[in-house]
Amino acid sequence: MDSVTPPSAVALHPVIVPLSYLLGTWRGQGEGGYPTINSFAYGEELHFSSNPGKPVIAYTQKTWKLNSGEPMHAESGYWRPKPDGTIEVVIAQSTGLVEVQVNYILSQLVGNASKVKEITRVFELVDGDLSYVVQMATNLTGIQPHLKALLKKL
């Protein structure tokens, strides 16, 4: 009788190792607002995963209304660390917006079916929690704060 040997843990691709702390699920709460909408609070979950040996991190995100649990926003994509230390982030949002960013700070390309012209995202690890700030520009406003959240790793 042949036995099946479970695969041993395959090492992460070397460019993923510096970001391996992201792998897993993060959950928390955020606040949003914009000059053209009312302020709001939301719950959020991010999930980062990798395929063994591949130089990419898969990313999914979903948000919900805190009071009802009703779904709000979702997006998914890939974080692609480069050997020079930059990170290319490719995200497709449920609203029809597509982003390609380098080093997840500078917006390089925003293609969409809406009024959004520019998005910047800054992620930071703060005392073991994942924090981010999203700024946005539309055809009516310049770059403005839009979202901020603090997430804990599950």
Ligand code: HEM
Contents of the next structure:
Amino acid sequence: MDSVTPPSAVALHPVIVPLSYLLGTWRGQGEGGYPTINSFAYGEELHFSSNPGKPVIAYTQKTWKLNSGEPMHAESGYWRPKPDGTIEVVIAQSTGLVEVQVNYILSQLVGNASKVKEITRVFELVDGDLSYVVQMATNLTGIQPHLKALLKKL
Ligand code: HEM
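Having seen the form predicted alone, please provide the structure of the form predicted in complex with ligand HEM.
What follows is the whole complex; the chain from before opens it.
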């Protein structure tokens, strides 16, 4: 067998099949804010992919200023379905912060962060569109919304 050719004929891993609607590219826009900052609008693209046979989804995100297109925050990581039915999400952010979410909702670990103490992320499918709300707690502020967005599958 030619070992440099990816095994594209292999099917998705069974644990990925229920999440396969995520696979591909999503684009949309969001609004950010927090009690300590000015609110802002942003464009966003998410990409989810899975190598055939592997029980993991690779995730990348990039954002930009809606008015100028100037790049803003970016992050990437892995969504890892666990045998107990939960999903562990590990994310590295462009700000240096690292995050591990349990059942893709509540942070189990926030590391290398000077201000952030906790992050929650709630994703929802609404009529085929992907919406999410990200909340965070900092050293000065209890858990409050920071981001919400709505994205369409391309
Ligand atoms: C501000 C964390 C995602 C844009 C902040 C602050 C923190 C933070 C701690 C400072 C708040 C303060 O000073 O009290 C996070 C975390 C994120 C995230 C944990 C992901 C889970 C994003 C994304 C964008 C963004 C995706 C852009 C689309 C901003 C902006 C500010 C800010 C524009 C205000 C900066 C300033 O006024 O100096 N964020 N952020 N953040 N964040 Fe985020």
